[in-house]
Every structure is written in C-alpha cells, then in structure tokens.
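One chain is shown next in structure tokens, namely the form predicted on its own.
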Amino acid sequence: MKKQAVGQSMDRVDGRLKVTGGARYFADHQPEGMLYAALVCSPISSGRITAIDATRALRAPGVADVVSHLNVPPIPGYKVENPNPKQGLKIFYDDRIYSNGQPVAIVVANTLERAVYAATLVKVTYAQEVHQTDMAGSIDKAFQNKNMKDYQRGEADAWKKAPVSLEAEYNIPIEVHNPMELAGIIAHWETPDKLTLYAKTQGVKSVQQSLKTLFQLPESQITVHSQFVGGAFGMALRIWPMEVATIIAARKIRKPIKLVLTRKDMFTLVGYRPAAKQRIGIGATADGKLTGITHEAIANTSPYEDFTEAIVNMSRMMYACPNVNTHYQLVSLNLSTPVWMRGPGEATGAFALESAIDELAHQLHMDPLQLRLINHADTDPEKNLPYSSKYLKEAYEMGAAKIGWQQRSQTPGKLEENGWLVGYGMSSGVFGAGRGRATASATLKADGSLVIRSAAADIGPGTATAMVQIAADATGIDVKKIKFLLGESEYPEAPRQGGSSTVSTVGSAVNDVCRNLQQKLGELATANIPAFKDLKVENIQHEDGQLVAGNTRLDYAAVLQQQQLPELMVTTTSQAGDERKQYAMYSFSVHFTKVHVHPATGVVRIKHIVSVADSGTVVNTKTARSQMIGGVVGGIGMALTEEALIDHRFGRYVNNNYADYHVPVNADTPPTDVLFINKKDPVINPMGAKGMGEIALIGFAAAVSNAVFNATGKRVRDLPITPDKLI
C-alpha cells in the first residue's frame, strides 16, 4: 500500500511558482487597452459634497474620464423601493459623506502616474457637518440589532454573589488589515452585458453573486479570476465600494481599468478589526469553581452598516459555569465599515475572557492552568451537547511541558534573567469547526493524471496542496499526478475562504468526488472488462490507483485506454448532514508565552512561544505549522504593537503607513514551537480535520498580557501593551 499523503509535510504545489515570480496575482494581468485608476477621497468625515470641478483633471494628459455621482451611469441594483439606510455604502449614489477617506470620484488615465496626478487636480468642495470618531463620546448611543441577542444561562450577574470575584474592563483598538498584496481590481466589460474581473478576493463565487444583484446580470455573464491572493486576513471576504467604483467606470468608458489601492487607502476602504470596549464580571468559589460570568461588549460600526461578530460567544461555552449572561452592542461612528479579521470576534472576546481568568486565578492564589482544568467543560454548556472531539486537557499538558511551565512563579516579579524580569503566561482559544457545502469536479485522463476543480480560494494556507493530499489518499494516485485548480468562477461552487472551514468543506467535496470517480471506474470495468464482469461494483477494491479483484489489478488509466476514452469526469456536491444537531464541533488552541520585561524601560520581549492546536487530523504538518506561526505573528501585533490612531478633531488616521502602524517583524518573533494533537474527529467530515486558521490567533494576546503581569505585577487591560503602560 502507498504511504498516506494526508499528514505528511508536503511542499506547496504552487510554492515554486510563487518564489520564482510565476504566480500571477490580480495586478499582474494586463488586458489589451487597459487604463489605470486613482481615487479622489474625502478629507472630511461627515457632510455633503457641494460641488465637483473636474475641468483641470479632464484636460490633463492621458485622462480618459473622471467619474463621480454627478455623471455616473444608472446602476440597476441601486433602484430599490424603501431603501434600507443600513444596506451599505452605495458608491457615487449621492452627495453624502459618511467617513474620512470615502471615495468621491475615480480618475482614469492611460498611465498610473497620470491618473494619480490628475486626481490631485479634481476640486471638491464640501458642506462639513459634525462628526464622531471617538467611541467614548458615543457610548450613550449604543444599540442592538436583530443579530445581537442577549444570552442568559442560569442567573444573570451571579458572579456578584461569589466568594471570590472581580470586575474589569478590557479595551482593544482598531486594528487594520495589512497584507503584502494591496487591495484592488481589474474590471473589463467585454460587451455591455459581459463583465470579466481580475480580483483580490477570498471567494470568486461571492463576488459573482454580489455583482449579479447590483448590475442585474446573469451569473454566466460575470467571470471572476483570482488564482493567487497575497494575504487577506478577512479583508477580501466581500466586495468593497471602491471595487464597484472601478467596475462602474469601466462600464462607462468601455475599456478595462485597473485600480490598486495605496497603503494609506488600506486603512479606510477594506475594513478593519473594530474597536471594542468589554466588561467582564467573573466569580468563583474559594476552591476555584466558577459560579458566574457576565460579558458585555460595545464595538464600533459605520453609519451605513451594522457590522456584528462573535465577541461575547466564547464566554458562553468555554468553561463549565452554571450562570452566564452576555450583552453586545454597537456604536455608529463616522468610519468605514469594519470586517471580519482573523479570529473574527472571538479574538477580541478571548483577550477579555482569558485575561479575566488569569486575574481571577491570581486572586485565588491558584495556578491559572489549574483554574482552567478545574472548570474544563466536558460537554458544551451552551448547546448541552457532547463534543465531536475535544483534547484540550491534553493540549494544556503538552504546552505546559514544552514551555517549562513549572518554572513559573505564582508571585509576579520574582524571576529575573540578565537584568530582565521574566514572566510566563497562557491562554485558551476556541472557534467553531464548520463544514459547509461545496462542489468539485474530478477529471481522470487516459495518461493516469487527475485534475480536480473547485472555485475555492487560497489566501496563503496552502489550499491546493491540502486538496492534492486528500485526493491522493482517496484515489491512491501519486500526488505528482494530481492537480487541484481553484480561484475561477467557472469552476464548481465553493464558499469563501474564511471561518476556518475550507479543508473541512472543500476537502469533503474532493474526497467524495474521488470516491464517485472510483464508482464510475468500477461501473466501466464491470460492464466492459472480462476480468471484472462477474463482480458487483461494491466488491471491487481500490489500491494505489488501481482496480483490484482477487489477483487481477488494473490501472485506472488502463480502464480508460481499453474503452478508448480520453478522460472520465465526475462532479459531486458535498455537505454536512444532521451531525450538528447531535454534537458540538469546535477547534481548540492553547498558547503559552515566556516574556522578558525591562524594569527601567518597560520594553517587552517575547522569548519563547508554544502553541498547541486541537484541530482534528492535520492534513499537511508543514503548511499547518506555518499557519499557526502566522497566527502567532498576528497575535504579537495584537498584543504589543498594532493600534490605528485617529485624530478625532478631523476623524482622520494619523499612522496610516507601515512606518507608524507597527506590524510585527522578524525581530519581534521569537522561537515558536507548534504542537498538534492530531487526532481524527470522528464526526465532522471524512478526513476528520477541523479548522486551524482562527485558533492560531484566538487567545494569543491574552497569553502575552498574562505573561507581562506575571513578570511585572502590572495588569495592562488596554491593548497594545506598550512600554509607557508599564513604566
């Protein structure tokens, strides 16, 4: 039998293309006659446009047009009766300004330089109105929408009656998506009713669906290409107004147009992790048994959309606690709409919950790991269901041993190394293990090669590589003979890459289509090949890319060759069954950190990280390790460096660049050990694999914060942890 492909450290199938420059990202495409776009954006944060004078811009060399609300062609999807004011920003729909940096015009020219220059020549005048970008000034206007239901199990605010309790507030600032690849799009109307896009997106099918509604076109008339994506973290989970603006301009001018955002525009046009103010009340008995948790959160949204995420959800189910209540509200600010950012909602909520658990452990004079073990939930306390699989206790044990947790001092500030204070911290993470609906086609060729297609995305985790491994195990065909093609809207349906569900969802479709391909090969063999004619299809064995009946073995390719078939194609749709009604399905993580804190300067250096993933079967240990380290790097930024700062006088970001918005670099990233439980989940999907992308980050910031407290005795509840907060 061939060695199993799933579980191996296989190199990325597209790795060579990427490192040699052969991979073509959206901006690398060059349709014939392509023009370039630059945006004119509002310098005010609230008000109206009173005039736009594009005369000088239109006279500038190479300029094809300046498109704004004054001359935009009709957009069919904008014409709706009783429009809901919270349905998103309709670009160029009217003269209203909702936030600083909102596009008010798009300039198109025959070179990028000419478009950028001409954009400076467009004169826009405004009637400015009072804006609000400081969440603290609008807390009294907080509200809930239909997606934000309060939760209560047992008694509300039961923590107040506990023998040992605490109440604390935890704050997270706005954090901005800053992948290496900038956002943008190339829009080309090949005919008045046929649109082709080269896009940076986490879901070609979702882009297709959004534009189908907006421009009222048949799905078949919209083609979206997105084979390679240079990082996204959630910012490419939807289509943005500036992309729609480019499509509108391309339709008006009748030529392909490319828009690539500037780094500054990335702060205002493609979403961000919203600022959040959280209050945790938590109580326990003297021996550490939790009696009550109250988790309240307020986060910001835009004036034209109510963006919600799962900030308080982890507190409902992470620990065995009889009394839990949560409350989540929004505040509308004159900012663009937030969007899901890696570890959406749960990463924000985990910082508060896991910090509070650590604070409670300190009050109890108890090891924070022991407190978590005492309150480990053996069944889901929110859903009252058994877990499909859960090895969190094992993850605690593995991580603690690797970091040297026994060296931790229960009393803060007691350990030193080379003049630096030493601290150890830990936290837990959890995220729902999802499985959606996906379709894949498998084409077996007469030369024995296998090509699988699905309209999935790959923003970096190695989607195609994992799918090749799954297909290799399902068919027995060598990985070198298998290709997985993705990122094209013409391919079979697949969901967006987000929510840690691609391997579970698309991988299941790949597994199932391979099984159906084997079924078809068996039918061909029993119908046409003498050695198999007396057999039932279900009695034929499949090994190493061969049909096996007793001592007879026949290569898949030989079946096609004997029937003079150039190829055999099968398409299969796969989706979850009723198992979600019977089990609670989650992936879990545990993060341990060792930090040094300089006692005079307050500088924090993370010296060692251990992250443990309980995420079912690990399909590719090499790419999975990279994915976990990527989450760690994001977590370092969340904990120590990242904070989008706004000058509230103008509602304008003041650190909207890589020099002033501090993302972690190699020097910030210490030795990191990644450990996997790697035990198959018996329920969720055929591979037994659960999501890993989100748990890589969820909880990590609290592990750093808790370690800093252990080193210094100072509790920082407002991220990021900067030296001024420790001196």
The other form holds:
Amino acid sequence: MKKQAVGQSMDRVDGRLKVTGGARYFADHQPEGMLYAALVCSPISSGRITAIDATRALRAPGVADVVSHLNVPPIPGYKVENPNPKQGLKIFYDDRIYSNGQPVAIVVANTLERAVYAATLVKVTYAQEVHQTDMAGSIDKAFQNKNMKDYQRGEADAWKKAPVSLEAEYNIPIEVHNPMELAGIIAHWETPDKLTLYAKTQGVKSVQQSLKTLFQLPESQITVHSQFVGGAFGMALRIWPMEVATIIAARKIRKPIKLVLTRKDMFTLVGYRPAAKQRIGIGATADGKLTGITHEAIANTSPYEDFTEAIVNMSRMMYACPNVNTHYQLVSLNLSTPVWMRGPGEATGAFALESAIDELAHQLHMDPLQLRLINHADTDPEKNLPYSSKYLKEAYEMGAAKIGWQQRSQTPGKLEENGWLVGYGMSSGVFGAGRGRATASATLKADGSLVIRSAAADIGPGTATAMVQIAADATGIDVKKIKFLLGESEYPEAPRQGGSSTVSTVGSAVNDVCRNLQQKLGELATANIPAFKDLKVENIQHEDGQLVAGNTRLDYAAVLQQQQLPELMVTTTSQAGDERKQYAMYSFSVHFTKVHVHPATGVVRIKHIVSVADSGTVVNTKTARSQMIGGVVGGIGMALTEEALIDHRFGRYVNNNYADYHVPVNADTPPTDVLFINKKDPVINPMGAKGMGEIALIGFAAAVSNAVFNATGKRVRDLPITPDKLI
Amino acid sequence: MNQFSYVRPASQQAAIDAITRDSSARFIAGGTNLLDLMKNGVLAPEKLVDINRLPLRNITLNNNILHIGALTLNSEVAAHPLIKTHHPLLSQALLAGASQQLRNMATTGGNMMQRTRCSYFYDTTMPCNKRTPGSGCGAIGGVNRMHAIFGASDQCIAVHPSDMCIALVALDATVLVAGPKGNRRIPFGEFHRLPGNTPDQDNNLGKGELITGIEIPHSPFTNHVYYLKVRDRASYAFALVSVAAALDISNNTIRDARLAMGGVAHKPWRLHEAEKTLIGKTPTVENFRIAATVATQSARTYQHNAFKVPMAQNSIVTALQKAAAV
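Having seen the form predicted on its own, I'd like the form predicted together with the partner chain now, please.
Once more the chain from above appears, this time first in line as the rest of the complex follows.
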C-alpha cells in the first residue's frame, strides 16, 4: 500500500506558480481592448448629490465615459420590489449618500493613469446632512432585527448573585482586512447578454448568483474566473457595489473594464470587522464553579444593511455554566456595511469572554487554566448534545507544557527579563465545525491521471493541495497524477470559502466522487473485462489505483484503455446527513503567549506563542501550520496594532493606508509553535477533518491582553493594546 | 496625478536653473515621499527635476569633519564604517526609520525634505493650513494622537517625521546648500521651522536652493549613544516619541550631553536646557529624571496625545540609561 497522503507535509501544488509569478490573479488578466476605471467617491458622509459636472473629465485625454446615477442605463434587478427597506447599497441608483467614500461615479479611460487623473476632474456638489459615525453617540438608537434572538439558559443575570463576580466592558475598534492583494474586478460583456468576469472572490458561484438576479440573466450567461486570490479573510465573500459599478460601466461602454481599488478604498468599499462594545457579567462560587454569564454586545452596521455575526455565541456553549443569557444589538452608522473578517464575530466575542475568565481567575486567586478546566463542558450546554469530538483538555495540557506555563506567576508584575516585565497569558477559541453541500467531478484519463473539478476557492490555505491529498487516499492514485481545479463558475457547485468549512464540505465531495469513480470502474470491469466478469462490483477491492480481485490486479488506466475510453467522468454531490442533529460539532483552539512589556515606554513585545488546534484530522501539516500562523498574525494585529481611526466630524478614515494602519510586520511576529491534536473526528465527514481557519485567530487577542495583565497588573479592555495605554 | 514634465540635468547649476525657472517645479531624488504626495494630490508639480545624476553620493572624512553627500542613500549612511565608528547615533537613528526597502531608495537630502505624516495634510478633502494655507488645522479638534507637544501653533500641530534628522540635530550637523545666489551653510537646528503662522513652510531653504550635503563636526559621542524609538509596531511605523541621547562620560562624570526628540514637534526637537542639567553630573537615573522633567516643561497637549508627556519623560530616562549603560 502507498503511504497515506492525508497527514503529510506536502508542498503546495501551486507553490511554484505562486513564487515564480506564474499564478494569475484577477488583475493579471487582460481581455483585448480593456479599459481602466477609477472611482469618484463621496467626501461627505450623509446627504445628497446635487450636481455632477463631468465636462472636464470627459475632455481629458483617453477618457471613454463617466458613469453615475445621472446617466446609468436601467439595471433590471433594481426594479424588483423588495419589502425590506434595507436591501443594500444600490450603486448609482439615486442621489443619496450614506457614507463617506461611497462611489458616486466611475471614470473609464484607456490607461489607469488617465482614469485616475480624470476622476480628479469630476466636479460633484453635495447637499450635506448630519451624519453619525461614532458608536458612542448612537448607543441609544441600538436595535435588534427579527433575526437577532436573545438567548437565556437558566436564570438571567445570575452572575449578580454569585459569591465572586465581576462586570466589565470590552471594546474593539473597526478592523480592516487589508490583504496584500487589492480588491477589484475585470468585467467583460462579450455580447449584450453574456458576461465574463475576472474576480477576486471567495466563491465564484455566489458571484454568479448575485449577478443573475441583478442583471436578470440565466446562470449560463455569466462566467466567473477566480483561480488565485491574494488573501481575502472574508472581504471577498460577497459582491460589492464597486464591482457592480464596473459591470454597469462595462455594459454601457461595451468594452472590458478593469477596476483595482486603491488602498484607501479598501477601508470603505469591501467591508471590515465592525466596532463592538461588549459587556460581560460573570460569577462563580469561591471554588471556581461558574454560576452565571451575561454577555451583551452592540456592534455597528451601515444605514442600508444589517450585518450580524456570532459575537455572543461562544458564551452560550464554551463553559458548563447553568445560567447564561446573551443580548446582541446593532447601531446604524454612516459607514459602509461590515463583513465577516477572519474569526469573525466569534473572535470579537472571545476577546470579551476569555478576558473576563482571566479577570475572574485573578479575583478567585486561581490559575486561569485551572478555572477553565473546572468549567470544561463535557457536552454542549447550549444544544444538549454530545460532541462529535473534543480534545480541549489535551490541547490545554500540550500548550501549557510547551510555553512553560508553570513559570507564570499568579501575582502580576513579578517576573522580569533584561528590564522588561514578563507575563504569560492564555485563552481558548471555538468555532462551529461545518459541513455544507458541494459537488465535484472526477475525470480519469486513459493515461491514469485524475482531474477533479469543483467551483471552490483558494484564498490562501492551500485548497487544491488538500484536495489532491484527499483524492490520492480515496483512489490510491499517486498525488503527482492528480489535479484539483477550482475557481471557475462552470465547474460543479461549491460553496464560498468561509467559515472554516472547505476541507469538510468540498473534501467530502472529493472523497465521495472518488468512491463513485471506483464504483464505475468496478462496473465497467465486471461488465467487460474477463478477469472480473464473474465478480460482484462490491467484491472488487481497490488498492494503489488498481482494481484487485484475488491475485488479479488491473490499473484503472488499463480499464479505460481496454474499453478504448479516452476518459471516464463521474460527478457527485455530497452533503451532511442526520449526524449533525445528533452531535455538536466544533473545532477548538488554545492560545498561550509570553509577552514582554517595557515598563517605561509601554511597548509590548510578544516573545513566544503556542497555539494548539483541535481540528480533527490534519490533512496537510505544512499548510495547516501556515494557516495557524496566519491566523495568529491576524490576532497579533487585533491585540496590539490594528485600529481604523475615523474623524467623526467628517465621518472619514484618517489612517487609511499601510503606513498608518498597522498590520503586524515580521518584527512583531515571534516564534510560533503550532501544535495539532490531529485526532480524527469520527462523525463529521469521511476525512474526520474539522475546520481550522477561524480558530487560529479566535481567542488570540485575549491571550495577549491576559499576558499583559500578568506582566503589569494593568487590564486593557480596549483593543488594540498600544504603548500609550500602558504608560 | 497631474501631467508633468521631467528633466534630468547633468550639473548642479543646470538643476538649480531648471528649478528656479519654474515656480511649481520640484527636485526629485529617491521619490519615496514626493511620489506619494503627488499620487494623493497633495502636490502637483508641473515639472520634476531629477537630481540623481549629480555627483553628490559620497561619505568622506577630512580634518575630523564628516561629509555626507545629499544623494547618499539612507541605507549606505547607516552601514558605512565611518558613520558607525564616528557617529553611531546617526546609524542607529537611520535604522530605526522606515524599512530597508525605503532606506535603499531614500537619500540624505530627501530625508530632510520629507513632509509631515499628518493625516489631514495627506487628505485633500480635509482642512490643513500646511497644505492649503487658511483652510484651518484638521488635527486640532480631530484625531491628534500622533501630534506635537512642543512648539506647535494654533495653525498647525503636525510633527516632523524623520529619525535621521533627530540624530543630526543632536550632533550639531550643518546643512550645505547651493542656490542661485551661491552656496551657504545652515546649522541643522535652524534648517527646519516651527509652524507659527506659516506652517506651509517646513524649512528655511530659499527659492531654487538645493541641499548638496551635510557636515558633522568631530564629536566625542562614540560610545555612550542611544536612539530610542517608541512606536505602535515593532518596525515600519512613525515614532510616537523618539529620543536621541549622547553622553561623553569620563571618571563617572558627564562631560557633555546631547538630547533631541522626534515625534513631538514640527522640527527635530533639541533639548538644550535638559542637556545643561546633565553636564558635570554623574550618570544616574535620578539625574536623568531631572533632565526629563526639564525637557518636558514647555509641553502642551491636545485631546489624544497627553500620553506623550510621560512617554517622553520615560523615554528620555530610558535612552540616557541605555546610552550610559546604567
């Protein structure tokens, strides 16, 4: 038998392409006759456009057109009656301005430089109205929509009666995804009713679906290409108004058009992690048994859409606590709509909950690891179901040993190294282990090679590599002879890459299509090949890419060759079954950090990180490790450096560039030990793999703030922990 | 970005002539700041005069005076043996600035000419007296966490962004300038300006004048020096505050001292009064604290930057401790 491919540290199948420039990202494409677009964006935050004078722009060299609400051709989807007033920003629909940076016109020219210059010549006048971008000023207008349900188990606010309790408020600012690759799109109407797109997206099919409605075209008339994505973290989970603007302009001008956002526009046009104000009340008995948790959150959204996420959900299920109640509200601000950002709401919530656990442990004079162990949930307290798998206790143990947790002082401010205060901190993370529905096709060629296709995405984790490994184990075909193709809307349906579920969902389809391919090969063999003729299909064994019956072995390729078939294709849809009703399925993470805090300057340096993932079978230890490190770096940003600053007088971002919005750099990133439980989940899917992308970040910020408290005795509840907060 | 013409003169005189003829013309060397400003519409020169062909890229030591040509790259200066031997403070300051990629492009003269990183200066929709005199100061009453605590005016509270210049003002460097009226020398401390009522003028260069180099006099500050930069991330971030500290210590007595700060004022902020408190004293934390208190006496803070006063004091003490190795 061949060595199992799943679990190996295999190089990325597209690694060479990526490091040699061979990988083509959306902006690398160049349809013939392509023009370039630049956006004109609103400098006011609320009001109306009273006039747009594009005369000078239209006269500038190379300019093809300036499209705005004044001259946009009718958009069929805009006419669809929708009783919900919050139906998103309909770009170029009317004169209304909802937020600063909202596009009011798109300028198209034959070079990028000309488009950018001409955009500065478009004169727009506005009637300004009062805006609100500061959550603090709008808290009294917080609301719940009908999808936002309060949760209560046992008694509400039971923490107030506990022998030991605390109540604290935790704030996170707006964080912006800021992947290296800028967002944008190339739109090409090949005929008036046939649209081809080169997109930056986490789901080619979802782009197709969104546009199908908007332009009232059959799916077959919309082709979306997105084979490589240079980082997305959630910002490419949906189609944005700027993409629609480009498609509208391309339709009007009848030429392919490319739009690539500026870094500044990345703050206003492609979502962000919303600001959140959270309050936790937590209580326990004197020996550390939790008796009550109350978790309330208010996060911002835009004026025209309600964006909600699972901010308070972790508090419902993480600990065995009899009394839990949660309450979650939104505040509409004159900002664009937020979107999931890695870890999404769970990361926001985990900062509050896991900080509060640490604060409670301090009050109890108890090791916070001990407090977590005392309150470990052996079954899911929210769903009242057993876990499909949970190795959180092992994860705590592994992480504590690796970081040297026993060196931690229970009393803050006691340890010092070379003039720096030393602190240790920890936290837990949890995220639902999902499995959706996906379809894959498998094409076996007469030369024995296998090509699998599914409209999945790869925003960086190494999707194709993992799928090749799964297919190799399912078929016994060598990894070198297998290709996995993704990122094309013409491929079989796959969901968006988000919520840590691609391996589970698409991997299951890959596994299942390979099984069906084997079944088909068995059928062919028993029908036509003498050595297998008397056998039942189910009695044929499969080994190393061969059919096996007793001493007879036949290569898959030989089956095709003998039948003179150039190829054999099988398509299979795969989805979860009733097991999801019988088990609670979660991935867990544990983060440990050791930090240095400079007592005079307040500078925090993370010296060592240990992150442990309980995510079931690890398909590829190399890419999984990279994925964990990537999440941890995002967590460093959330904890220490990232904050989108708005001047509320203008409703405008003031640090909307890479120099002033501080994404962590290598110097902020210490040695990170990534440890895996790597035990198969027996229920979730054929591979036993749970998700990993989100748990890499969830909880991390609390592990840092808890370590900072341990080093200094100062509790920072407002992220990021910049030096001024420790002076 | 607007359309502009581009010339690359072969001689210093031709460069000066080219810029004198055209009121909106700008010199360009590394372009690490100018191009950003042009892309953002902050500056719209009609002509760029590329000076990269001028023979101003050198580091020499004559009669104990160190000369650095204006086109010498920041990375070259930082790594040069003469600098590391004679003026290690300058090397440290340079390495604290920007990133290696930027230092490989940025020049000595260009570093001195870089504009403030104030957000309001960069955003052409915002008020800014430095960019558009008379439009107001966006930072006063706005987001001013990064802004000045010394020497600001009600017209402008922006800070000078360079690290290199903080070391140079501490080392009593001299700026060498050539212009239509000939050559002149400007003491480094008089090169940059405070905002006053003319925040649009960063420095005292005259029309058509070109920085050709700098000179650093012989200094005793070769051992006890330290450049401390406090910032929001470990690299590639502008200073919240920075301190250039240099001590000449013998027999446990401070013979001479230099202190300057970055991130706190519209110009590299030399702390003459604080220096005086150190001379003749022993290098102790108590004496450093006295200097730090004197250094921050004239501080004035705004809504978001009050932390800079204690941070400045602590940073002065820390930098002096590091310099003195106590």
